Every structure is written in C-alpha cells, then in structure tokens.
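Just one chain follows, in the form predicted alone, and it is written as structure tokens.
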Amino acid sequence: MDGREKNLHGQAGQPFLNPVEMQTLKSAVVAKARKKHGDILRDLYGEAVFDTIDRAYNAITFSISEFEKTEEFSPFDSKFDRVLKGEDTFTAQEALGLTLFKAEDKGNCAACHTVPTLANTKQESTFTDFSYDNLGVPRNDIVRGLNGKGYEFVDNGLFQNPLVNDAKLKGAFRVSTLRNIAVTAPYMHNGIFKDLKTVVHFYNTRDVDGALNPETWDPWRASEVDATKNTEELGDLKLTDAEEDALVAFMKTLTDSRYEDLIPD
C-alpha cells in the first residue's frame, strides 16, 4: 500500500520475509515448497528450478502472482455483482448506501473507489482508482510498540519510496480495494480500526469538534502525518448515523459469495 513494489510479482515475495508479517527466510519457503510441490515446480520451471534458493523463490512467488490474476482469486460474484447483472436486488438500506457512496455532496466515496457498471465491470471492478492519498490516520501505538520502529518513527507511506520526491505525498497510501472489505478487518494501512462502521465514522467526523472514536470513546487522535492529510473529501461529511449504517450495508454487498457467511452482524 506504500508503493514500494512496482509489480504484483515483487509484492508476492514480500510477506514471507517481512519481520512483522510471516517472519521467515527464503530458504525455509523453498524447503517447504520443494517438499510439498517439488514435482509440479520442476514440471513448470524445469529441473534446474531448485539449483539456487533465489531461482526457486522467484518461481514460487511468480506462481502466486499468476494465481492472483485468475478468476478463482477474484470471482466477482458478490451480491453487488449479482445486482449489476439483474440476478438479485438491494435492500432499501443497501440501495441508499450506494446512492450515498456515489453522491458528490454526501459520501463521495466513488471519487476514489470507482464503482463498476455493467459496461466496464472489468476496468473498475476492484473499487479503487489506484491513486495514493493521506487520510489522516492516527498512529497505531500497539503495532508501533511491537514492530521495532519505535514511537518517534513517522510512517510517510509512498514518500518513503526513494523514487518519490514530492513532499505533498508524505503519509499517502494507495486507495485500497473494497472487495471483501466487510470480512478483512482490521482497517486502514496500519490496522488502527477494528470495525467497518468506525472507518465510515472516521471519514465522516475526523475533523468535527467533540467527535469520538466509537472503539475507544475518546476523541479522534491526531493524524500521524497531519500537514498533507486530505481535508477536501473527508473529515466532516455531515452524514447521519443512519446514513453511515447504509454505507456499511452497501459495502457488505461487495463480499464474494464464498465469504458471505463471515460477514459480522
């Protein structure tokens, strides 16, 4: 989400090795894959695939990235997709949520989370325009205390990429997909929020005096990178509680059918 990798293949190789994710080594990944899938990897990449750790690891991560491009990984069979095809209908609350999602004078979520239509489902199917934005998210102290960075470290997101030198991009992270968003907590780039309704309430009231974080009942904490946060499209949307609920109800319809039973009440 901070743009450090230029393609899907590069990204697929990172979680295994990341000290705050899977905390393992290339050699360990290769050893496990060789034991369980060695014959298939040799069939695909040749007998020399295990000649070096890097060669085998590259084959493994390339396979993952290729899988992530398939319809098995992204079936587009959520309730939203069924409604788009005329196979299902929204409830009144879900329909209101979609209206608010697209309304420029209300939620305006579609400004960055582009909404597919029947004519261009494939082009916009993931509900993101792939841009980068600073949402003014607070620092996650629990994570910062565990990941070795320390509390003084400032996560500048995209700006930490050595190829990026525009100071306006400090604290910017990629606009995330909303597919399966109802079942993929915690939320925001640093996992600061546990509930989807909290995210919507944050977008709605981040800059409103007296507004509280419903997970802590404390006022919203200061943004980790305050100077460049987006104040034009979020922070004081003036949505009612019922309208927030409607947005959450709509986003629940973006859940693949295989995961619908995981949607929290």
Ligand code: HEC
Contents of the next structure:
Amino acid sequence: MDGREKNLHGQAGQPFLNPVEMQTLKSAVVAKARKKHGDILRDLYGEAVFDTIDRAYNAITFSISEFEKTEEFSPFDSKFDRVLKGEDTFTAQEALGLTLFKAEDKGNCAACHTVPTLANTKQESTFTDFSYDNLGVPRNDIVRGLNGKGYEFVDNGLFQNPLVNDAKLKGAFRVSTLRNIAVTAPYMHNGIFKDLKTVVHFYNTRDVDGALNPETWDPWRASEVDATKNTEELGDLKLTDAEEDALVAFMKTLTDSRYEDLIPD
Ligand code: HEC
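If the one shown is the form predicted alone, what is the structure of the form predicted in complex with the ligand?
Expanding to the full complex; the earlier chain stays at the top.
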C-alpha cells in the first residue's frame, strides 16, 4: 500500500520475512516448502532449485505471484459482476449505493475507485485507478505501540520510497481495491477502522465540526500527515445516514461468491 515494491514477485517475498508480519527466515520458508512441495518445485524450476536458499526462495515467491494472476485468485463472480452481466439484480438500496458511489456531488468514490463496465478489462475491474492519495487517516496508536516504530515515527507512505521525491506525496497510500472489502476488515493502511460504515462516515464528516468516530465516540483524531491531506474530494460530503448505509450495501456486493457467507449483517 505504500508502493515500496516494484512488482508482485517482490511483494510476495515480503510478508514471510517482515518482523511485524510473519517474522520468519528465508531458510525456514525454504525448508517447509521443500518438505511439502519439493517435488513440484524441482519439476517446475529444475533440480538445482534447492542449491541455494535464495534460489529456492525466489522460486517459491515467484510461484505465489503467478498464482495471484490466475482466475482462481480473482474470479470476478461477485453480485456486482453478476448484475453487470445481467444475471442478477441489485436491491433498491444497493442501486442507490452505486449511484452515490459514482455521483460527483455525492460520494464521488469512483474518482479514485474506478467502477468497471462490461467493456473494461479485468485489470480495470478492481475498483482502483492505482494512484496514491493522502486521505488524512489518523495514526493507529495500538499498532504503533506494538510494532516497535514508536509514537514519534511518521508513516509517510509512498514518500518513504527512495525513488519518490515529491513532498506532496507525503502520507500518500495506494487507492485500495474494494473487491471483497466487506470481509476484509480492519480498514485503511494501518487498520484504524473496524467497520465499513465508519470508513464511509470518515469520508463524509472528517472535516465537520463536532463529528464523532462511531467506534470511539470521540471526535475524529488529527491526520497523521496533515499538510498534504486531500481536502478537495472528501471531508464534508453532506451524505445522510441512509446514504452512508446505501454505500455500504453497495460495497457488500463486491464480495466473491465463495466469501458471501462471511459478510457481516
Ligand atoms: C481521492 C481518492 C479517493 C476517493 C475519492 C475515495 N477513496 Fe477510498 N481510498 C483511497 C485511498 C488512497 C485509500 C487507502 C488510504 C489509506 O489506507 O490511507 C482508500 C481506501 C478506502 C477503503 C479501505 C480499503 C481497505 O482495504 O482498507 C474503503 C472502504 C474506501 N476507500 C471506500 C471509499 C468510498 C466508499 C468512497 C466514496 C465515499 C471513497 N473510498 C472515495 C482513495 C479514495
């Protein structure tokens, strides 16, 4: 989400080793994969695949990234896709949600979370334009306390990438996909919000005096990176409570059919 990796293969190599994710060693990953999938790995990458730890780790993470490109990984068979193909119909509330999602004077979500059409290719079908933006999300103190970075650390997102020099990109994170969003809480790059409705309420009222975070009943906390936050497209959308609910109902339709039974009420 902070754009630190150039490609899927690089990304697939990160979580195993990251101290705040799986915190394991390349050698341990290789030993495990060799035991369970050694034959397949030799078949695919040749007998020499286990000659060095790096070579084997590379093969394992490459396999993961190739899997992520398959239709099994991204079936595009949610209710939204079925409606697009004329195989299903939205409820009135879901249809209202889609209208608000696209309307520039309402949610305007589609300005960043691109809405696919039948003519779109699958890559354009993930509800992101793959750009980066600073939404002014507050720091997650619980995570910051646990991950050893300390409270003084400022997460500048994309700007931490040494190839990025534009100071306007401080605090920018990648526009998230909204596929399966109803079943992938917590939300935002730092997991600050537990509920989808809270995310919508944040977009709607971040800059409204007296607005409260419904998860804490405190006012919205200050943005972690305030100077560069987007004030043009969010902060005071003037949506009603029913309109917020409709946006949530619409986003629930983006769930792959195999996960539909996980959608919270
Ligand atoms: C200006 C571009 C922009 C607009 C407009 C926008 N978003 Fe986002 N959205 C983002 C970015 C960037 C993130 C990731 C932010 C982060 O983690 O700091 C995000 C994250 C999210 C997430 C959390 C994703 C996750 O996996 O945690 C949800 C849900 C979401 N947006 C829904 C919406 C809805 C609903 C609207 C309209 C009311 C909307 N967005 C409008 C850019 C935008």
